[in-house]
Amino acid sequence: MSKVLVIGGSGFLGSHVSDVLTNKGHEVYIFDLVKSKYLLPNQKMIIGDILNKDLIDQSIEKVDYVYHFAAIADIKEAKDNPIKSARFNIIGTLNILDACVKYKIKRIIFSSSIYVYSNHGSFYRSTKQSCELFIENYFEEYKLEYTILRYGSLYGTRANNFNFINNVIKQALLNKEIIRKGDGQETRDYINVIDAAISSVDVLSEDYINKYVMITGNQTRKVNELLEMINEMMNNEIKITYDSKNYDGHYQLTPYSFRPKVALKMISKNHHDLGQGILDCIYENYQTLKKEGQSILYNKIKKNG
């Protein structure tokens, strides 16, 4: 099997993709700013920054494929720090692309965003647009093959602090209240991160060379339906408050605005039930908060609900 470098492999999606790659027999190297909490015994860890060009070169020299998940991905953080976002997201990506060309990597698989051709997403969107264009240019100039992935609304275990479902579960556990900016009528296609990770590895197939791929779920829900589902799992003891006045709005029904370039839509063949997936998230958050010694107002959690 192949040698694969997963840049950003300590994070939410990257760690799950690393697991799937390993389970399929690939030799996996994980590159990230911090050591992965989920590192498997047969995975190799490289701690570093994508702005460190020499270390990126050394890491890419030894592999066949590169997954690039590293980014300032929190839209608010990117909006507040445009220069930092551009440096990390764009210059860091150029370092990776240069190394891929230098060492004749078979393909780079890049994690982009559903916001990339949207009117939403601020500077985060702008950096992802730039990266996609540079990736196209590197193919045109150097024949570096690529696959660009755009994900639907991810949820699941190991989520970061700005993941929506993870965030509202923490609110419910700590405060017995969920405050949602918006009226709750927004519609999202939720996909469990494990299903997304499997699809992310499936794109190593030659069918996806030089393609844009939208990885989405088949579990479409309005936000208020999702919050009611969480409330029911917590015995209807959670207060849900909607704040539509201060909602700056990511999108209501779709993140897309018209552009000439579109992605193939890839719906995962695998399917984690949304309800069971949320229960897993509730349990994980409860255990984490408990270990941290935080005061949990809702503490009736048992494994599997």
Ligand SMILES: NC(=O)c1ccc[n+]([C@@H]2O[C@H](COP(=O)([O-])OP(=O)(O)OC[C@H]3O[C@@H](n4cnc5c(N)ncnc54)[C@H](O)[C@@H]3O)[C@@H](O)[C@H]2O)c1
The other form holds:
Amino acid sequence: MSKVLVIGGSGFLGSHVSDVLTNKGHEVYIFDLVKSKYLLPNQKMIIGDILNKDLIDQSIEKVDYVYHFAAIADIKEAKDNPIKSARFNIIGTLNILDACVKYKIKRIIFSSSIYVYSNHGSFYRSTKQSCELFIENYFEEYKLEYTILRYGSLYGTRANNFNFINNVIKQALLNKEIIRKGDGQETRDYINVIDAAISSVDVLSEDYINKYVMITGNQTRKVNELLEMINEMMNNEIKITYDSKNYDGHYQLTPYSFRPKVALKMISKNHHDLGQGILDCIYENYQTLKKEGQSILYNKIKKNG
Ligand SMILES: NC(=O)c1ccc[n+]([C@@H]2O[C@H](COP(=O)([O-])OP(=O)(O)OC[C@H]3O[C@@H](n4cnc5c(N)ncnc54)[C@H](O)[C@@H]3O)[C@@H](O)[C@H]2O)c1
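Switch from the form predicted alone to the form predicted together with the ligand and print that structure.
Let us now look at the entire complex, which starts with that chain.
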């Protein structure tokens, strides 16, 4: 069995993945800003920020595999805070990747999103796309093996406040009313977080080295059907209101978008002669090197010859 660090392991998805890893006999270390409410007696907790490079180094040095779940995971929060999102989601991930290379980690398993394929998701999507590219580059440059997990819509116990199903259940319990942004015709493939956590651990198999894996549900539901289901379970006492005007940042039927990005080819009307242009560059370099007092071999060869 292996030593595994779960970064962001106090959160919704990370805590369930930590449970599955521990139940399978792995030695689990959880790294998070906050202490996990779900910490098992045989799990070890490290409290810290992924922006603290020294602590990330010390934590990664101990283990064989790293799961990385720590991020600004709320699309709305990321949309309102692009710089903060880039720091936590991108720079934080780079700290982790660097340490994985330094301590020759067997594999990094990264939590991405189906939104990387989408026109939706704003800065959340930009940060996830960027991390995916960096992870690929770290493999190309340093042979750090990876598995990228692209999760769909999760629901289940321990969900955070911005989780859709958790949020509507809270509204129903507190106010006997659910206000849904959107017309309810949107479809989602919900997956239970425990099923997602089991799949997330199954990918430790060698079959998933350097692979992208989609972890989504296989039962498509319209949002209005789901809300009706919740209403029925709560004795039809819940008022459901749809607010399609303020629906923003999410998708209707599919997260995927066809986005060919063909650049315009701009043909300049001006024309610098190539030879003349290169001569300008040689001249500029020559002047700069001379000013810096560097010994220019070219001149010496010319003199001696
Ligand atoms: N929940 C979903 O539906 C879903 C879908 C697709 C992708 N994901 C991705 O999965 C990951 C986990 O999502 P989640 O829903 O469990 O979110 P979450 O907010 O419940 O968990 C994230 C955890 O990371 C920790 N964290 C955040 N910033 C940190 C930092 N700077 N240093 C250390 N710890 C930090 C938080 O304290 C939290 O415990 C995220 O990367 C998210 O983008 C989630």
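Predicted, not measured: the structure shown is a model, and the values here were computed from it. Take the two forms, superpose them, and find the largest set of C-alpha atoms that agree within 1.5 Å; that set is the rigid core. Numbering follows the first chain given and starts at 1.
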**Prompt:** Would you say residue 23 moves its Cα by 2 Å or more between these two forms, aligning on the core?
**Reply:** no
**Fill in**
Between-form comparison on the rigid core puts the Cα shift of residue 293 between these two forms, in Å, at 76.4
